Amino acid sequence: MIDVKNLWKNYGNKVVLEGINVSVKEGEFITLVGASGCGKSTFLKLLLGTETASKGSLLLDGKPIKGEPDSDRGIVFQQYSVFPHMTVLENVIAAKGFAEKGITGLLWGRKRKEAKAAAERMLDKVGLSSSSHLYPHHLSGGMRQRLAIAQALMGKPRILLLDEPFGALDPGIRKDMHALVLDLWRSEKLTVFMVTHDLHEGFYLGTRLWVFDKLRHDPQAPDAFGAGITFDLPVGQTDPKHLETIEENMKEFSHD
């Protein structure tokens, strides 16, 4: 589904990613871990289309990924990307409206009726049916993330991008969100890329875990080299020693 060939990304003289070569089949759940600043979120932006590669190629079904977000890709951020002046139901209907042609995102008549029915079904899937009349400020953090996920899935994307979506949630709520995401991944037949700082979360949720780290280091020129994928691990076949190695590498990277 996705082929990455000799991918580089730099901002001026600062190299963020370098020499990434990897392929992903449809339906995989990829978790991305690594220290802060190692390029995980940059890679997600390249998949979304809000950033372009400096060198190399990023292909979807054999063709270059479009240079702007489209219905193939939905994204959920750590910060809740919902409209505060709209109810839960209106937020999800709006996600459908913005997928239509035009700049207002407004729906009328039959289209609005169909969008409302679809939004109600999606809210049922994410467990927010009873909260459809509430505004975002009435919701808990976990409920707001459920709403953001519902928005992202309204366009029926093939690829769901999650950028540390549970980083601000307490452990109990995170556990519930894990169950929700795994259920949606299976029921909606999604291909998922999820950035997380929690190594154990990465192993629990993913079918593959990628570790981003610098391939080369130069103390005199810390920005001269970027990160690559140093581990590509299938879940369930991981030597416990890998966990120790990865955790140590993440600590070292954070001090660079």
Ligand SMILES: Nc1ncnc2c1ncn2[C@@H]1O[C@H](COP(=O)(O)OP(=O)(O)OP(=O)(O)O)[C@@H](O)[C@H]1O
Given for the second form:
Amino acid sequence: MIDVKNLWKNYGNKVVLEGINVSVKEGEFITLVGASGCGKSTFLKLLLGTETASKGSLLLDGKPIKGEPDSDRGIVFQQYSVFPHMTVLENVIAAKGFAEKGITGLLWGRKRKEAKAAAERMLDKVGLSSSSHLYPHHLSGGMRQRLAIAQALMGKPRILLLDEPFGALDPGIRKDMHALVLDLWRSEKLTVFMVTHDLHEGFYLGTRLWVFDKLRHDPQAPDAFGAGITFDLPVGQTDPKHLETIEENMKEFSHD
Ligand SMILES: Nc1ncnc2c1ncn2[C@@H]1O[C@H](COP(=O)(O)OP(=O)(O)OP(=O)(O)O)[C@@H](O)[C@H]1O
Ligand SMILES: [Mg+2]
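Next block: the form predicted together with the named molecule, after the form predicted alone:
The complete assembly is shown below, putting the previous chain first.
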């Protein structure tokens, strides 16, 4: 589904990602870990299409990813990205409008009725049915992320990009969110890329774990080299002893 070939990304003189070669099959659940600032969010933005590669290519179904977001891909960020002046239901309907019509996406008449019904079904899926009339400031952090996920899924994406979506949540709530994401991954047949700072989360949720890190480092020129994927592991039922190896390596390689 996705083919990354010799991908490089730099901002000015700073090399962020270098020489990434990797392929992803439809239905995989990839978790991404790595030191802060190593380029995980940048990689997601390249998949989303809000950033473009400096060199190399990113192919989706054999074609270059367009330099703009598309309803093929939905994204959820750590920071809440909902509209504060709209209720939960209105937020999800608006997301449908944007997915269909872009930024001027207001829906009217029959279209709006259909969008409302679809939004209600989506709120049911993410467990927010009874909160559809509330405004975002009345929601807990976990509920707000449920809403953000509902919005991301309204465009019926094949690929869901999650950038530390649960980083700000309590452990108990996180567990509920893990169950939700696994459930949606299966029922909506998604391909998921999820950045996390929590290695255990990466191991537990993913079918495949990527560690982003620099392969080479020059203390005199910290911007000269970017990160690549230094570990690419099948996970899920992974032998826990891998975890220790990776934790050791992450310590060793974190230069910041
Ligand atoms: N638009 C931009 N312009 C210039 N530099 C940028 C831009 N976006 C990101 N960077 C730089 O690229 C590097 C990688 O950033 P990125 O946000 O991808 O890291 P990250 O791995 O997601 O970090 P974190 O775990 O802290 O979220 C950082 O050094 C950052 O400052
Ligand atoms: Mg980031």
